[in-house]
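In the form predicted alone, a lone chain appears below as structure tokens.
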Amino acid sequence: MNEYQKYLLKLYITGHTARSERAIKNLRNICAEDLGGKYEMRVIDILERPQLAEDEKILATPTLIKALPPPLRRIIGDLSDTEKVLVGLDLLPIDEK
């Protein structure tokens, strides 16, 4: 990762459910351990901001979108499989599995 590069991560949730809270906690852990402070994390509750969810074509929650840097990546679920999340978001080379 380029030392000046910053990740923009948007996590779409539906209310404050156990699944939503688990996804938030898992994402915070991944960011703390693997992104070294080079990220901006936004949590968007689609019950409060339905237009944002519609604009991003969110069909299920929780959904994590890596908006920056390109390419855009999406992960659906509670983000409990850290390795799968890192590979899915293009943050960990596949050959490091």
Given for the second form:
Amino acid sequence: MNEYQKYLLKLYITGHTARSERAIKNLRNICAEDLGGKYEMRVIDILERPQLAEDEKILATPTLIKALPPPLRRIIGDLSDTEKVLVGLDLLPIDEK
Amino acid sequence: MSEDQKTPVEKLVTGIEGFDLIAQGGIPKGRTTLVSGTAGSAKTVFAAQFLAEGIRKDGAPGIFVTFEETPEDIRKNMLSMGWSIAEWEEQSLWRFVDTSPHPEIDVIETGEFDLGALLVRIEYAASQIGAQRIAIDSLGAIFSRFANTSIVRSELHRLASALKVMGVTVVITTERTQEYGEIARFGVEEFVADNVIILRNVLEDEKRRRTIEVLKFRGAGHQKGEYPFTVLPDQGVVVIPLSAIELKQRSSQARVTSGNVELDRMCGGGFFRDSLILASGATGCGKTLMTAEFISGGADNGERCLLLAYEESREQLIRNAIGWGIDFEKHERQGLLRVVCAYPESAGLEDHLIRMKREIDQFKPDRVAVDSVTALERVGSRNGFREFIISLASFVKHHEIPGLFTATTATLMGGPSITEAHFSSITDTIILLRYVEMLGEMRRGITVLKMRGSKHEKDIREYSIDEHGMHIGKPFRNVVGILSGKPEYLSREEADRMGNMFQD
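Following the display of the form predicted alone, present the structure of the form predicted together with the partner chain.
In what comes next, the whole complex appears, and the chain from above leads the way.
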């Protein structure tokens, strides 16, 4: 990973519920504001693709997995606490949370 | 499976040995049953066995949802029970839903969430293999995974109702902190309060004792109270159903020999073929000899005999028997005798019991002797021993074979033993062997104290032991207090006077 840091973010949701939509919206905002254009965001509805939930051993939804860059992180919830999400994405030092 | 119109709730036979007896046919079918227990109470084994027995007995596919241990650990641990989970996974009979924690990945919680993914995965796995049984192990572990436990709580409600709709039979394990107290931590029992089973692992008299209790089955019957169980390699949980065993034995009037002609006569023609005989006496007074004669008497008539010995080694037994003119090895060569010697401390009481049952099931003896039951007393707690005795006795009765059990009294001169206290009501025949001190000399006395359904001699008769075995002689006269261990010599006149008092 010596090129410019690209974020690969996978958001797992169970159906398009209000909570799922909230998580998607929150994530989009964070990406737009803090990640510039350096990200790839995938939304995975496990109702449609249950095997993917099995593969990643997803327990709760919404779950955001930061697949890249390392370290691997999981953020559970509707991502309403922006600061916490930023900590999880290593965009804020941990002691600030 | 036939539908019994009288039972409102259909049961699913779990296949866990002994458990279906105390659960009166299994756990409620298509419902969720909570299995709660402290750490080390064999919850995971129970959960895995629920699936394993379904696969082995009915080829019923099952899902194992693990919140705590990894599938790798479970596969490995259960291999010692003889269940090759990996093989079943290949055959699509077993599937894991792995929700064990990944300590290497940081998890951050922000805002509301649900456990929808868990439910989706369970449903997905269940539809893939057509699961009939689901085991979830263990519910409490999920609480430690999330900071927001109120969400977890409401989500588990949702899970429970979803499982109900699926119509599969579910076993969910959960932790409790105390052996006697609230059903489970986190109050999770409320989710599946319909059916609750408690596993206990109680320290009693410095010994561990496992018990299982069906606390409630909504709309369905079950045995009440705690039943001992053990966890055996190659088998898993084995419940000892005790009183749940139906005593349906027929009473037989057929007699078998005790191996001693005089003793047969004292008993009115031998022991009944389906009776339990307790021989009680102090150490060295001839109980093992009685056992040997009982065995030899059977083998001489071509009966298959099983001797379970807990006091002496095989070599000792054989040597002693030769000293009384009995050739155990000859009977063994004829295939009529099986001698099993075990050191009492080598296993727990439950394990001994299961081994004894297994020996009886496998060898299919026509008669069985246990020498001595008392030796096993020190292995278990008082309660455990009582249950052991009752269970063993019912089992032997069930097989409708004569069982001779010996008990060693605590004191040389007699007096009751714990074995006697527990045994006497379920034995059909009680024979006492006693030392009798008379005029500065030790002699031995034998009496048939009780013989259910038959006349028997009431005398206390003297006996001696030599190289031909036991010789029962004349009754003791003019002596009282033999049984209490305090014999007193009566003068001739006094004996006559007392005799006259009871004459018609």
